[in-house]
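There is one chain below, alone, in structure tokens, taken in the form predicted alone.
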Amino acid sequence: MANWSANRPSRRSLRFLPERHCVEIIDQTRLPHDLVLVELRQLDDYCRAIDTMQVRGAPLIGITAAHALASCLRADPSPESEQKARQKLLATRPTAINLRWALERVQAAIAEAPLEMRAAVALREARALEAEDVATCEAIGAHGLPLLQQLAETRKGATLQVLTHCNAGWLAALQWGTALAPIYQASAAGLEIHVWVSETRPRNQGLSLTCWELADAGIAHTVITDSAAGHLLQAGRVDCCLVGSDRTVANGDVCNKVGTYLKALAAQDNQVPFYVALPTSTIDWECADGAGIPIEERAESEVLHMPGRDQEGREASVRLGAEATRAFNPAFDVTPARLVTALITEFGVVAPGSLQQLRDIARSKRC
């Protein structure tokens, strides 16, 4: 417990270090076994950073590559620049709608701008997105916590049992996170609480991010195969299962890690509530349903191998399929609203058929 306080993970996954002009990130591919930090420097370091998931998770991405661009401009401020950078780091990770929007707040931050302002304005903008980010994700925790506790009342003195998927950890963010958040929130108020983490392949972000933020923050939790989800679930052996979102769209459908929509159909049909949590930074406001998100399909290399370390500690990855089988391996897949129980959000706990209420309440807050 030596890295947690009472107020939230003493560690962030990403910091500014203005004397070198540069971030410093955690390695995240590099988890559980090192703790590595990385500077991002380049445009081609942010981006190589995205793309290899070594920073992952929506908010994470969105902050990372406003800094990107803040970097780009200190290089060159141009037009032309920014454009060309913007383009590239769109490509990186289509699936996270932050991404996007990040990008678009320092788009709009600098377009007034005097060209040698537009480097410095632009940070300032990425700065600002990380402070917002802290205050989201702990207001998340704030409005999640009352669902917790009230569970935890019709356990009479049981252990809470929660069922988290992926990892939408401070890992996933800066220094709360989304689904986990109101976990964090719920230890620190002396709830007693254990948190099933299914692994989540092929990359496995489940048993090597969860599972070391939650072990860091000395909460009680065990890993599990994603095929085992179905069977707690319908032993009653889960009261809750919260995960988070890369996108949310209109109508309330939720794209999340592949495996998300499985977890949702076994939870309804065993009347076990199923919540997300979210920024509002994530909702897709122009995309009507979850048809029109594009999943990213990544490299078959993620499922036919794994990596790992040999007893000896040292970093090996093992072929898991024979030399001729291919392998489809979509990042993410979209959970239908009617399997949603609720949206937590750092505006309160909506439905999620009640996202245009959400959308007034979220405008009238930033007026």
The other form holds:
Number of protein chains: 2
Amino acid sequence: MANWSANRPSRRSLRFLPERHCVEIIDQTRLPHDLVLVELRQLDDYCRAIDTMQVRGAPLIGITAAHALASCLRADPSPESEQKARQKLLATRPTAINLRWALERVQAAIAEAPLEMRAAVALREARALEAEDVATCEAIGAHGLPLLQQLAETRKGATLQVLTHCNAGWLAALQWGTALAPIYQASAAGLEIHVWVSETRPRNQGLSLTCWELADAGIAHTVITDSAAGHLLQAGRVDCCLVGSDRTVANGDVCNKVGTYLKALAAQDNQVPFYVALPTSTIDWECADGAGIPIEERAESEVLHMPGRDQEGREASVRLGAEATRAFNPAFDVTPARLVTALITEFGVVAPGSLQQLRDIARSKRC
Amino acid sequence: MANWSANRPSRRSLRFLPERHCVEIIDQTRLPHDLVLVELRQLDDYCRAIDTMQVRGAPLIGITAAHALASCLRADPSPESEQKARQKLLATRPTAINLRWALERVQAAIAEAPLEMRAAVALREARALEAEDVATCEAIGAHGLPLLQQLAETRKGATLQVLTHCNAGWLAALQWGTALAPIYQASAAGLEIHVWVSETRPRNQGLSLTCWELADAGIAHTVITDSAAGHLLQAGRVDCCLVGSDRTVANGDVCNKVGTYLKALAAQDNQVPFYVALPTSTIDWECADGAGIPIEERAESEVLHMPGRDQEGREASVRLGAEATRAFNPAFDVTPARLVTALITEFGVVAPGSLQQLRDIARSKRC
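Based on the form predicted alone presented above, generate the structure block for the form predicted in complex with another copy of the chain.
So here's everything in the complex, that chain up top.
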């Protein structure tokens, strides 16, 4: 798949700066208005970045956590330091499984290492996770591309209409993204493509992040409210849905940004394919079905306050609703496997009911 | 049903002021922050009020339009004046059928009247529409109440959990509302009830209007993002959905605020009843199914800008997304009859497939 690399987005959501012993991220809470780079050095920096969603997206959370652990071990390579860091990192976000997975990868790597080498081994593993993520997402893009090409053929020259939710682009991974990887590759392959981006309340990652990514890549797109997806699907204006996943479980149920389930229902009701793109690192093999996934509940202020820009282009925030109004804010929902047409992984496209066939491959092999 | 009248909300969304020859409305674009009354005198005032959604909701739009026509005839009772007013009013909002229905009611009333009496007859008809709306919504509440009581019995003392979308309360009608009428009556009847209010992007009528109404009435409620409804339904935290309708058609398909369809899909997927409350005046008997309903597309600025309050409590608005981002903003969607458990009308509760049985009743009788 080396031929795809030329189409790789030039930006990265995270960079390790060896000479500064730190990690540089894009502060995603400032997009699309400002492209602000932030250096993470201390454990607190990393935890805050994950917790406040300066970095978000299952793959990127995992890589960030791996670097956080490596950074802690550089300051103090003791098992106590390691355990403290692990616990603090695990507490930041409960739903995305990659955080745990990436920490386990680092732990396994350093298990046999002498104390004085633990930091170096951990850092090497974090860097390996970076490289793997790029290769994995590139492969997801390559496996997803034929699905989009086949749909485009049925459209007989009309622009292919893809609906996505939240952000599963390179901002959520490292350099390609998951759901956006096939779209980037389709665009590079000359396919006429237009992306409907649902805004993704309450934090508007669709409007703020996906639109910014697509504009940066010169891919046509239009934002809609989350509710408008149903009307578009009914009206025949969507050829397929393509989203990411924060955690996929053994039976093929998919946990992703809240609102994904409603889109999957509407896609099925209108016979439109619903694809989920995911690295196999986001699969929780120990969890039998979606009912076992903890759904993160975030602060009500995310619903009741809206940041943006005022008329002069300055940062501003408004309160919506009356002061006494209370909100409930679950961040994810579960899309049952029966609503998913196919899972696009780095190893190929599988039906959600056949996910188990990837289990051994995912264990034995890295892309 | 006179016994229900005592529970009628004390406020009204519109008042005719005879001594001032005008209509006084609540400017709904200022809620929940300010309760501002506005007087409508000229045709332009009325059209602007409907177009900018100072008044909204199918029943209230109809009553406002009837008063607008009466007001025009008072200034100039000629057929030319009448036609000009009709055309201008009809152009304001295409989806809600009540606008056309109310104008036809006024037209029919004045058809035989001598020129010098046309204004008085039109005004009398507008006032009759007001009185009818109050009685109609009161009856909708009375017919819906047993449905909520039956559900409450199955809950064995636990609080009844109702999910609504947008605003179908007295702000959308005159004094009771449609979907909120059974809720007001259930609360007055001593039922423990809690309402999940979906915020209803892009204009947030759920967060701004329904929460304000429910708080005013002392009814427990919590706002959620539109996307969160699916998770709540999956989690068994909703006993029924109850929404209004802007236009219901002959086969029972329901056109309502965009996002209603997605909630109906999720309700069905989780075996939760989905009720639609509507006055029969919102039924378009000439339209065979939902595909024939024009879906209003509103300005993209509704999606891309968010009004609210700044930290000092002053009116403010923020731009969301990048300046180059474009939005598509359909205001309604169609919920197929197969997803609707029952329609709650002023004449009783009917299955959507049996709507035709109301046709003759609705023609011959007024509640």
